[in-house]
Every structure is written in structure tokens, then in C-alpha cells.
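Take a look at this one chain, the form predicted alone, written out in C-alpha cells.
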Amino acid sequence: MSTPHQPAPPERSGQRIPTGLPQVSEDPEKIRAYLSDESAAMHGSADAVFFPTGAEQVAALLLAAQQQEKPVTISAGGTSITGSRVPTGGGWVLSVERMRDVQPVTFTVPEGYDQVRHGDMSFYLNVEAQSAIAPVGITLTEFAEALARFGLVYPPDPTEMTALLGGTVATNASGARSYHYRPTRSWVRALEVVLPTGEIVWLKRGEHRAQGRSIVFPVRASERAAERGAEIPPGYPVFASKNAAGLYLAEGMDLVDLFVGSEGLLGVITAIQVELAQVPRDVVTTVAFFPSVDDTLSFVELLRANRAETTVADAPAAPLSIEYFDRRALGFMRDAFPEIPLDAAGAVLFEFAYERPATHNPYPDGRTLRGWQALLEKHNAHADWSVTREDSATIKRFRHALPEAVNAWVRARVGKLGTDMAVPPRHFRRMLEAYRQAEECGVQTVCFGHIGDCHLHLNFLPEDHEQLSVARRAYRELARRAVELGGTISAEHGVGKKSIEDEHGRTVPYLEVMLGREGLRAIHAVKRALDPGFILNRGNMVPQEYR
């Protein structure tokens, strides 16, 4: 592989990459690494990969792309599974991986923020205000390690810690502890964004809002928005619960929210101001096994109620996370953990914080543990394991045992098809019944996930292409059912370039299942207002030619 190089001067034909742009590689071997994502479900093509280090270089690249009518696909860490970063329309790839320092262009770093260096990256931190201004090209692991020195944490806790910070904001990412802390959107205070036209804006929460249903930007793009009718349609859904599907569009909305979860459709995020929290107190993680699905769900419902009321049934603490594994999932994990009870119908993994006793004993006081033990016994738990932070490696192995086993299974077959749906708590049992019916389609399944948020992943594991077709039909019906129940088709992964076959055999954007044609037309109108040439992340959420 060659290293990125400065491009040669442009040829008269205009087909060469112009000078004055960020570092670039046109090496096919180097480019290949940017043509798919972690799912490997789709592959693209590209002429070049660019590596900007700041907003001004991004702006220059997007202006050149506009002039040459070149599509540009943004690439972060490549951990997505929706094809969002896959350049299916060719053109150029814009990788944010070298944006590892904050380089203010349209904003000034406020007083009280000090620069923090960690390895080859840096960000600005105000410890007292529990706030940071960070570049988009740092991994969540790096950010967490640097913040830990100050007793702080970035709370959304997306599951994939190798993901880049910018990518998690662009997808409104979440993870297990998002049950307690909420997804990414809740923690974003400001964004520096380069619009597809090359204009750079600093959007601070509370300073720029939609005027009723009209989206107006503090730059020249606002005129285009008015001319092109970028209006939020009446009836466009806004989810109070977990959701990562479609643009956030609401009357009087904060414009920061338009870009969080926008999947690179409207601009390139180059710097992010986030709120932080203190590192949680000592944490105990418990895995409990139950003899029936009803016992499992009853215990989960008590945990959820405890978050709302804090004193339900004398429960000792509100949980940080609540995760679920069904009987089939536990079967896949039993090779790694043979002590899993053979007759367990389900398991719940939950975490709670506690005050460490004033001794060297890392465990909480006996009264706290007895409180949980009594609740588990009340719900007929077969067995339970509890570990503290010191023993977290055991729980990490337990959590990873399922994806490792499933991946080994599908490598010898035709892949897997996994749902990402969530519904309001009042309808969760009805959605579970839909999952149960889908499990009878004749295809092997496992069900697991963020049950605290009523957000489970039902993975279909087909043996062959015939079973894969059966799974796709069942998947489509589950997506429709989630929407009927007021839920979302994607609670954490986004929709990217995913499509689905409707009942008439037509291939349609996956998001159309949830928002319908009118909803997608609304997204299309906002996209057209800010990106009239449709150069940026073509194919995400809605096709360029959508009517």
C-alpha cells in the first residue's frame, strides 16, 4: 500500500484531482479498505480517498466536488452495518480519521477550556463545567482513556468503542448504558459542520432553531432553503423513545438535532462540543437466569419501573443497563459458559452503581445485595452471577460470547439478518409476540439486546438462500409491526443505504416502511435545500431520484 500523497497538478481535461486539496490516495489497494463496512453486505467504488485534518480542508474538498459534480462519501471508523459509508455511487471518499485536533474556524474556544493531549490527538476540556470540545477523528476508547484522568466519562456508551466520535454523532449511536444515560443526542451541545456547498457553520444548542416548520440556516444556504421549500411536514413523527431512523424534524427544533443522526446526509461534522459526567461509582453487574419468559419480563418491568420511581418494591438502585438473552442465545453461549442452566428460558444482565464500603472489600454492603437477591427470588431466578468492576473481564467475555458464536455459525452459511426495532414500553409484550411468531418461520433465530429500552435484536440465521428469502419476508412483517405499535425500524444502527422488498416485489428504501413516501419526500426536500448537487453521501436514507 502506498501512503497518501499530494496530488499531481490537474490535466487540461479536468479529470485529474485539483491542487490545494487535502492529502489523497489514488492507490487501488489503499482505496479498497474504504469500499465496505463491518457488515460486508455491500461494496462500492471510488476514484480517491481524501484525508482532511480540519474544516477548511473539508470545505475546499466539497467545493471542488461541487465544481466537478463528484459524489463524496464520508467515512469514519467503518464500524457501521448499514452501508452508510459505502461509496455505491463512486466518486471520492472523505475520511475523517486524521481529524484528531480541534482547529476552530467559526468559533472560539470558550474561557475555562484547557487543551488535553492524549497520544497524537487533543481536545479542549472544562473539568468544572464537565464539557469538552473534541475532534471527530478520535476513537471512543481514546476519548474515554483521556477523560478518565479527570474522573469524567462521555456517557452514551456505544457498544463499539473503536468507533470514531464523529461517526457516533452522525448516527445518534447508543449502547447498553444508554438505558440510563440516553443516546448521543442528549449529550451534544454544539457542532461545527461543513455544508455540502463549502460553508462552515457553528451550531450551538439553543441559538439556532427552526422558524415554526421552516428550516433556516445562519448562512447563505438559508436563502436556498426558503426558495426550495425546506419545510417540516405536518405529521412527521418525532420519537420520545430511542430512535436512529431518519432525520430529526420537529416544529421549532434546535438545528443541532438536525445533524445528530443525519448519517452524513446534510454536512460533514468536524468538531463536537459534548457534555460529560462523572465516572460512575463502583458498579456491580449481575446476570440472572429465569425458568420462564414471563418471569424474565416481570423482572425487567420491575427494573424499568425502578428507574422511573426509584423506590419500587424496595429495589436498592436504579440500573445503568438492562440486557436480555433468550433461550436460543444462551444455547449458543453455553460452549463458552457451560455453567449456564440448561433449563433457563432467558437471562437478564443488569448493572447498578453503589458506594464502595470503607474497607478493602470491593463488594457493596450486604443489605444492598440482599435487596437484589430478594427480588430475584421473588421472580423465580434459577441462579445469578454478580461481579464488580474488578471482575469486569468475566462479564465482557459473557457479552462477547454470543456474537462470537453467531459469527462462527454464519461464516459457514449465508450470513445473518438482524432486526434493530424498538417500541414503546406499553406495547413491548405485543412486539415480543410478533418475534415469537417470526421464530416459527422455519429459520434458526436468536433474540437478545437492550430490553431496558424495549429494543431487541432478533437475528435470523438461515442455512441457505431459500431460508434467507423466508427470513427477509419475516423481517419485513416485523418492521411493519414495529411501526404499527408506534415504534422505530432502527433504534441504534440507522438505515444507511438499506432497502427492502415490499409486498409487490418492489425494492424500496428501508425508511419508507416507517415514514412512507411523504416522509421521505420531506427528507429529500431538506437534502436538496442544503445539497442542491446531491454530492454528499448519496443513497443514505433516501435515493437521489426519489419522487
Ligand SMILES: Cc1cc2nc3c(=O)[nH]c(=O)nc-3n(C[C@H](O)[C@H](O)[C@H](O)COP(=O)(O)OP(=O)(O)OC[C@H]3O[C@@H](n4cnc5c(N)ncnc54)[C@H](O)[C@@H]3O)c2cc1C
The other form holds:
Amino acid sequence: MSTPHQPAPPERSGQRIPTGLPQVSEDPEKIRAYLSDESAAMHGSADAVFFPTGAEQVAALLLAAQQQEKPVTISAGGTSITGSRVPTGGGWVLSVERMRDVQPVTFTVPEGYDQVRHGDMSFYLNVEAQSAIAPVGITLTEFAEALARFGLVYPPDPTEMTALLGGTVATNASGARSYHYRPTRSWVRALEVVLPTGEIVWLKRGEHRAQGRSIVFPVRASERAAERGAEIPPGYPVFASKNAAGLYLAEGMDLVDLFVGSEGLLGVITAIQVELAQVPRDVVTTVAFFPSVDDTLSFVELLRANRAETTVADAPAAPLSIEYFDRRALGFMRDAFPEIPLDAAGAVLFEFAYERPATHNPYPDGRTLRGWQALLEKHNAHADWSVTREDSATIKRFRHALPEAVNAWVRARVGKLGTDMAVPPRHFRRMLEAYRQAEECGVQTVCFGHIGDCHLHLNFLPEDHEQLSVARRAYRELARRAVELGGTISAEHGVGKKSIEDEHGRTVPYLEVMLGREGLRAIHAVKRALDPGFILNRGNMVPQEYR
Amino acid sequence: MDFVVLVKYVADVERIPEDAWDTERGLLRRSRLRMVANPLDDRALRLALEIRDSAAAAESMTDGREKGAGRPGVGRGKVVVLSMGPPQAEEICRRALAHGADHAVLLSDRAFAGADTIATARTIAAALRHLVADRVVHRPLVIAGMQSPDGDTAQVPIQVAALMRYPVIPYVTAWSAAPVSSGTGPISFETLQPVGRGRLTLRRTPALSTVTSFLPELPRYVSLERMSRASAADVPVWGREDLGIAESQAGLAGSRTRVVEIFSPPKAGRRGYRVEFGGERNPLEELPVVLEQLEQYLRTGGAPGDSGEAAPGTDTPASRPDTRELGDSPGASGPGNAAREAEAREGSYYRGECVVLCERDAGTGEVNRCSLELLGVVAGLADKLSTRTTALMPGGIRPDERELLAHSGADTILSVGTEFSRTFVPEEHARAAAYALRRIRSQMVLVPATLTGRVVAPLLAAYLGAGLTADCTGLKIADYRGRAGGRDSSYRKVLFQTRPALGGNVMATIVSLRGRENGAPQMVSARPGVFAPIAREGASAVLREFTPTGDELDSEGSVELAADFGEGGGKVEPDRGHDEAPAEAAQPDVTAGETGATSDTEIPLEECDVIVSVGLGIGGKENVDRLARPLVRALKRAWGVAVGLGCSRAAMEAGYLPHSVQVGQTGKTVRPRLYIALGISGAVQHRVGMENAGRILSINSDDEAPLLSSSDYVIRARCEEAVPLLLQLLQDGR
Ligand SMILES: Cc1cc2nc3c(=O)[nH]c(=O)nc-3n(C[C@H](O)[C@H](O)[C@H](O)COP(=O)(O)OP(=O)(O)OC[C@H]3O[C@@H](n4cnc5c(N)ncnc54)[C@H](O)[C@@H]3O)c2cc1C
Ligand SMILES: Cc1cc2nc3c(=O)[nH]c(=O)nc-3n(C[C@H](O)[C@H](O)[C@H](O)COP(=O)(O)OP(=O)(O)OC[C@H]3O[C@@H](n4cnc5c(N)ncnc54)[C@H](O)[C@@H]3O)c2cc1C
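Form predicted together with the ligand structure, per the form predicted alone context:
What follows is the whole complex; the chain from before opens it.
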């Protein structure tokens, strides 16, 4: 096997010469940790893992890869469940885990930003402007801890907080509070990206936009710049809300948006400027149990209506998050919380921020609380569990009870199949009907998730392989239905290397269900423009040989 | 039946935020810590609410006097929460209301600041008296967590009981209402006993019980309805004047102890010393070194994170800073040297003998090892002060024990011929000790900080009006200059008492003040295994015997307020109304288990000095019995410390041990002085539960196990190979 030597300097001027190659490991034991992801459904192979600490090392590595025609797969926290960071095509793994300091190459840190150290990582922070410039190799947990000191929060909150900042931007991650705060995309102001050809660019929101349907890449000083563009086909879907499936392509779009959620297809993100928010000081989290699905839904619809600032008389505040657990999910959770009411048909977990009525009174004022209480009563809720910030750990435990119980169940069987679809609110009841039908397929299911965003996870839990194929068929139907209803096949996890059998038994990229051939070709074209050699993250979204 | 629950507003030492550490000065900034209700007090609250809401409460007072005592809502008693703390503590008062308490009162006043445990207890007792006098509660059962995680002394509730003359029922682990034909009978408590568990029936109140983490947690959530009631409720704040406490009795002014210094335990990186099996060096030569160093670490009182000794391989002698200070070589200033003796006596603030309140091991009936350890350290101190070392033996001594005590450092033995109940009744022990101590002149009293000693010591301190410092790990004699009782005072040759607090994250040095005003000695307790016993071959001791009558003993239980508190002391009256037979409120039904029948969870895992913890790598469930349990027993025997058995999540899931002893994110967070991991790979979820252990020893054959890199000692071997050798060495060594 071969590892690169010092690459030839880039042909163009205008960029600094790469300073050297990153550290590398060729120890098969070390490499093994990078060959699968949390889905454990795919396994790849690799000759070496590289650990760059900054953009220049990344550039040097990508140049070397170009020369040696080595596929490169980017790895961050490895928590993807789509195989997106699995090096199925062999070659090299580029792990961003050691990029823990900002090493500006193509930008200068603006005035007003101070360096903040936290353990062995650092980033730049402007408290006033509520903005940070951060490296990609830090976990969301670390970032949150460091920001907490300043009373700030980086709002995207995927469940898996060991994901790295870079990984979450590359997948446009979202979490429970994305209901209020929206997904990662909304929080990214600028990106430093190393393109597959070794150029390093700083993309700042507002500075690089598509000319109508034509995208031109800002590769300055490149004679080939003219070639570096792509056309957005008409009919390519644009989502107003949560979506993590496929590239973001829209008329007049900002180029930052192209890279957010691009699953590493177009370049390696090496630094990120994000917007921050003030930590809401006090938050109540309530879990309410309802006697029927209908009550549950009408309660949720009322909460949701309150978001659009149309004041709904009864709802005292707009929630930060609205989550759902169906009857079967509650059944699993009863292991850890036996006190869950037996006759609950569903539960809604919602959070709302509030001002204290007096400094040392930890609760919202009586009126607000009675308002919520009345609302719950109106929808026949028969119990509610509420906590303030102080006891939020319990709610965390409540949330985790489900995956824990489900995983324990699945471990003894053949695996689970989980959906990640979302539809526009006006079609949500239709989608629910589809879920209900799917639940009748004879395979055990649990349903839970971000009901505020009309984004539920229906998990199939097959007993054996036969049931697994039944579940696969039901899954495909659901995906199709979501698309029909104008929704997405993946609202937060991304598509990675997922494939699906079409009605003719052909295995096609999962994304094809949503974007069709036309859409995938468009993605292919953008990819080719930036990565003619198809060296980066081969197999994600669209195969190299796609036509 | 009514309840008063004591709830302390404490720093959350389980989750210390990174920025709470002042890394430059190595100090913990308390202001950065999250504040919560002591989690044990939450359990106490749950216990009170459960009993209140059960049918049992109505029936519990079997003597009939309580039933229908003319109050409305018979049976559904009240739960009142008392918290003394800063204004912010209103938060936890409201929280208790949201959970179902009927009332909450906040005791808050600038004048309360700096209170030590007796001053805290006095304030709480005054509030209790008000609640009783105002008929808010009637003959309450007071319930408190056994210990707070920050001040960490476990003294306040016991001293509240002493001041109120309420009998103490320490260490409740469970409760039940005995079923009788007509519904439910009296309430009974299961409690920790020196050996095993005991069952006590609550015959009458008032009484005070402390609760352990064996009781279930408070559910952390409440309904919005309850929340809105708690939000709107009135939380009265009572200050010093409301309670009628003299200024001189409150807060710092009313304290008998003074913190003179707070510092950080030196944080040492894990040293990662490795013993390889099948390597070049013979493990049999290295394992004894490891054991010796660990023992020495425990003995030198290293707080968690403290670096007690040098790494193996270097031959620097163990540094024992605190005990060495005393170290005039033996005999250099013995009691024979009259001139020095006189000079020394003249100089020192406190006068009299240095006393160790000795204890018997409840299982074997022998004087326990910790008593001998304390005799050892006291002998050194007494030499320096040119006074006598006295072994105080409540319950009398056997003739053959004289020699043992003399050899361990005692010059005098005070034997108090009393009989004790088979179940542990703390008042009996404290009264017997008080009886003897009032008949001699003592300048310091040391008590083993064992399960029983930690209850007896605060009672005794309250009886004697002494300050008490808990769980000391370092003792030395030095001079103290400072303000006390409103004037500058100079204290010559007093005991500097160093102890860990805040979960081992800080060390505090404390002195006892104002002892001359009431003749009270300096009092401290010290954990087993912290000091080393000595051997003075050929030494002998004088025996003095007391045989008090029952009446004489009873009178020892009263708290002499005037003597204790100096001027203005008479304002706080003990609750004379409840004087009748206080200690009989709880009667034992079933006594504790027999020796040897102790379960793995004899004391809470969080309380153990050493934890042996089992992972899947131990090599099969049968090895828990073959290797882990014998190791627990051998360490207990060899080192005389509290040793517990824990496990990893994987081992729990494989059914090796119950969830109640699982260590880690989804189990317990422990902070023992020594953590021995048998075949635990140590995923981060496990490490967060134990990484603050003082020392970590890993036995594992898997070189990749993540725990190895954060261990102080690594024995690279299968547990089947290594543990039997350790057992052998522990047996041979002693
Ligand atoms: C238990 C569990 C719960 C989860 N919950 C959520 C959830 O609530 N919401 C959610 O959105 N997701 C969730 N996920 C999925 C996953 O955590 C997210 O997709 C996450 O954003 C992946 O981040 P990572 O750092 O682990 O990236 P990886 O898995 O290492 O990589 C993800 C993709 O990003 C690419 N990539 C990584 N870094 C870069 C970079 N610097 N430049 C370019 N490309 C890069 C990789 O090549 C890969 O294609 C969950 C996963 C698990 C296992
Ligand atoms: C570093 C340090 C070391 C100290 N060492 C000593 C010492 O050795 N000796 C000494 O006398 N003082 C000492 N103090 C002072 C002591 O911490 C305070 O007196 C404290 O108010 C009570 O002690 P605790 O936290 O140990 O409570 P504990 O006695 O451990 O508390 C047990 C239970 O008593 C009840 N309780 C205790 N305090 C309150 C309260 N304020 N309000 C309501 N309920 C309460 C609660 O139910 C609690 O769970 C020390 C203080 C510090 C900062």
C-alpha cells in the first residue's frame, strides 16, 4: 500500500503552498474504528487514516489523493446512521477530529472576536454579536459547555451530542428544539471549505449567490473557473423547513447553503462561523399523556398554530419543542417509568421558556401555568409531568428510555428500520394515516419524534428476516407517500449511502425516490464540477457511475 | 402524624462545571457551582410524603392518643419543610411545595452566615420549636438526609435531635406499615446497623430519623397544577429575631469551630504504573509494592485526588505531612520530663487528657481497628502536648484488652460499665461517654467516623457543648490567632483539624474555639484507615472504672445550654414537653443480622472507602463469588476500611450484580479513596461514575481497555490469575 509523499504544489498561484501532510496511521486496529458508523449496517475498508489539524493539511492531502487517484472519505464523529462516513470504496479516511483550533487561511478573524479555550480546543467568540468561528473537530457537547459560560447556546441539538460540529453542518442536523430554532442551516453564517482540487475558499453568506439557476464557484485565480459551474434543473424541490436529503439547490441561492447538508460531497469543511442565541434562562418541560390519538393531535395542532405568531388565545406561549410518543413507544418506556398511565394513547413532550415572577421563584407565574393546565384539560390530558431546568435530567432520562429499551429489544433480533420523513403541516394527518396503515403490516412498530415539525420516526422492529422484508416494503410505501405529499424522505439523518429497491426489484439510491433521475443527475453535475475525479465521499447521495 | 423535613441548599458536587475551577490558583469557585436541594433530602421528603399519604399514618400512633386528637383531617398529617440558607434557597422550598409539602419555611438571615453544625442545628431547633408552639405541627417526625454533599459532616440532624431531645433513628433504608387484621399497623423502619440491617417500630413521636440513599428517589416531576400552587404559595422567611436567637448564638458568632484555611487537594495525574504478567519482571515481586503503596495512600489520609506517595520504583518515603508534624521522636518529650510538661501546659489553651472514644466491632466484639489507629495518632499529639492519652471504653473492657490498648498508645483507660442494647441506640453510647468525660479533664476527644461513631460523636459534642470536625484526615498542633466571641484571641497549641469537604474537592483546616468558656474539649472524628496504629511494646496503662446508674446516665443526655452558649444562652429552651422517655420512641423488633451474614451493600456504595468493581472481564458470573467477594472481605480484614462491591453496566446487564450497585452514568457516581476495577474496560459512561476516585487500580488482560489509561495502577493479567495472588498477599501480610 502507498501513502502519499509530499504532493506537487498546486498548479495555480493565489493559494499558499501546502505546508505538509497531516499525521497518518496505517495501523489496521486504528483504521478499524473508521470503517463503519452507528448504523453498523455497512463496512468499508481503508489503507490509512489521516488526521489533519488545519485547512492547509487538508488541501495537501486532497492534492495527493488527486494525484494518486485515491478515494477520500471524510469522517467526523462517526455517528451517522446512513453509512455516509463509511469508506465503502476503500482509499483513505480523512478524519477531522484533530481540527480543534481555528487556523484561518482564507479569512481573518474579524474585530471583536476573542479566542476562547476550553480543554484542548479553542474557537473565536464575539459575545456581543452572538457569533463564533469554530473548528470542525469539536463535539457539540464541548461547544455547548464552553458557550454556557457566556450564557450562549448554539441551538442545533441533535440527540447525539458527540457528533462533531463539522459533521452536523455537513448533514444539516437538527434536534428537538429545531422546532423553534430551525435546523443547522439557519445558524451557519460562513464556511471555510477545502475543495476536492485543493483550493481553499471562505464562503460568507450574502457574498456568493447563484445567478438565477446557474451556480458559479468562487474559485479565484483559476483559469478553469469558468468551467466550474452547474445548472439547477427546474422542478428541483426546495423545502422551507427541515430537510437533510440531497443537495440544496434553488434559484438565486446562497453558496453557503450548497455546502450545508452536502454530506461531504463537495469539499471538506474546515472552519465554521455560526450564529448563537441567548440561553433561555428558565424552561418548563412538560410531558402530557392523552387518552386518544385524536386528542393528542388536536393539542399539537393548537400548539403549532401558535408558532406563526398568530396569537392563539388559549396558548400561553410558543413552545421550543413539541415531541410525540405513541402508545407502543410508551409501552417500551414503561420499563424505566412504570408510572406512565396505562391507558395513555400517546404523549406529547413540549418545552416553553418563561420569565420568573420573582427572582427566587423558580416557576412561571400562576396565570401562565393555569393557562397550560386549562389547555391540557380541554384536550382531555389525564396526567402531566412537568419539570423546570433544575430537574431536566429526569426528562433526559425519559427521552433516553425509548432508544434504550428499543435497542435492547433489537439486539436480540434482526435490527430495526427507522423512517425519518417529514411532510408539510397541512398534509400531516394524511401522513399519519399512512403510518397507521404501515403499522398494520404485521411487524411490531414504535412511533415517536418531532411532531411539531410533522417529522416522526416510525421504527419497524421485525422479529426475523421475513418480517424485515415486509417492513422494507412498508418503508418504501411510506417514503413514496411522503414525497407525494410534498415532504422529504429524510428530515435530519441524511441519505448517505442508503439505497432502496424500486418496484421492479432494482436497487436504486434512496434519494431517487424523492428527486427522481433528473434530480440526481443535477447533483451529479454539481459534484463533477467541483470534484472531477470523484475522489471525495464516493457513494454518498449519488453513485459516480450514475446516469 | 406530622413531619418536618430538613432540606439543605447545597452545591451540586456531582456536576462541577469546568469553569468553576480557578485553574491558576487551583481553587474551586463556589459561586460557580450549581445549587440544588441535597438529593438525600429529596429522598427524605419522599419518605415523609409517602407516609403522610398512606393509610398507615392515621393508624401509626398505636397508643390511641394521637387518633382524633381534635384536629381536623385526622390522619392526613402535614409535611413542613425547613431550610436554612441564603435567599435563593427559596427555590428549593417552592420545589418541595410543588412535590406536595404543605408548608415550607426558609430560615434566612445574614446573621446565620458562617454557622457550623451546632449553630445550624440550634437555628433549626429554634424553628422547630416555633412550629410546635404555633401548632403548625404536633409531635413531628423530623426527617433529614444523613449527610450533605458539601459541608459533608452528617452532624446537623443529629445535633438537632440532641437539642430537641428527640430520639434519633439513624440511617433509614426502607419503611413499611405492618399489616394487621384491621388494616395497617404501626410504621416500621429498616435501618443500617453496624452489622446488617435492623427493623425498628416507631412507637411514638417526636423523633428524628436520617435517611440513606437506599430509599427511593423523589420523582423529579410534578403536575402543572402543583407547580402553579407552589408558584403562588407564601414561603415565610424567618430571621434571627423571629426565632429569638441571641446574636452570639447565631452563625459564625455562635459557632464552636472555625475554618481557618481552605485549599485544594493537590491534583495528581494518574500515574499508570504497570505490572505485567508473563513479562520479564516477576509480578510476585511487584504486587506487594502495589498493595503497600495503596495501603499507605489510604493511611496517609489522601483525599481523593491527593497525591499521597511517590510512584513505585522510586524510593522516596511516603510523605505524611500532617502526622509528621507531631514527630518529635518518641520519648523526647515524654510525660517524664517535668519541666517541659509544665511549660507545655502553661502555654496551651486547652488542658487535659487526649481521649479516644473507642468502639467495638459489632460483629466480632473486639475493639475496632479505627480506635487503635486513633490511639496511635493521639499518642503522638499527647506527647507533643505533654499529656496523657486516654482510651475511653463505654461498655467496659475485658482484662485482656488492657494490654492491647496500652500497646496501641493509651496511658489511661476509662471503662464505663454500662450495658448497651443489641440494636444500636446512639444515645446510650453518647451518654456513657459524656458521663466519663464530665468526670475528667480532656482537651481533645477523637471518635472513629464509623457508621455508629458518626452518630455518637455529634450527639456527644452537643451534650458537651463542643465543636466537632468531621472525617479528619490530618491533625497537628499549632498556634491560632483570630477573632472569636467578639474579641481577638490567641489560642496556643490547639489542634489543627484538616478534612476534605465538597465531595473531596476542597480541603479545610478547622480549629475549635472558645472551649475554655465551658470546659468543652476539641472534638474530631476520623475515618477508618486514615491513620496508622502504633505499637508501643511493653507499655502499660492505668485503668479507671466508672459504673454509673441509669438515672445518672439519663441526665447526661441533656444539653446544658448556658454552659454551651455563653452569654444569652438561656433563651433557647429545649423542648421540655417531650422529655418523657425520648430514647424509647423506637423499639427494635428484629435485630441486625449476624456476623458474616453481611450483604454486599451493607453500607451505601457511595460511602465506601474502597470499591471493588466487577466488569465482564472478570470471566464469568461465578468469579464474582470466587474472586470479587473474597477480595472485598480480604481488604476489609487487612485494612479495616469500608469496602463495597460494585459493577459495570455490562456486568449488571449480564446479571452478575443488581442495578443498585452499578457504577456509571446510568448508575451511581462514587468517589471512593480506592477503586479496584476487575475486568472493566471503562467506557466513558462508566468512567464518569468513578473517575474522581482517589486511586484507581485496574486488573485487565485487555491492553485496549480505555480505563487503563486513566488508572494509577494497572495489573495486566486475567482476573483469575491476579486476584488469587492478591488474596494470598493480603492474607500473608497480616
Ligand atoms: C443515537 C443517534 C441519534 C441521532 N439523533 C440525531 C438527531 O436528533 N438529529 C440529527 O440530525 N441526526 C441525528 N443522528 C445522526 C447523526 O448524529 C448526525 O447525522 C450527525 O450530524 C453526524 O455527525 P458526525 O460528527 O458524527 O459525522 P459523521 O457521522 O462522522 O459524518 C457524517 C457525514 O458528514 C461528512 N462530514 C463530516 N465532517 C465533515 C466535514 N468537516 N466536511 C465535510 N463533510 C463532513 C461525513 O463524510 C459524512 O458524510 C443520530 C445518530 C445516532 C446514532
Ligand atoms: C469546607 C467546610 C468544612 C466544614 N467542616 C465543618 C466541620 O467539620 N464541623 C462543623 O461543625 N462545621 C463544618 N462546616 C460548616 C458546615 O458545613 C455548616 O454548618 C453546614 O451548614 C451544615 O453542615 P453539613 O453541610 O455538613 O450538613 P450535614 O450535617 O451533613 O447535613 C445533613 C442533613 O442535615 C440537614 N441540614 C443540614 N444543614 C441544613 C440547613 N442549613 N438547612 C436545612 N437542613 C439542613 C439536611 O437534611 C442535610 O441533608 C464546614 C464548612 C465548610 C465550607
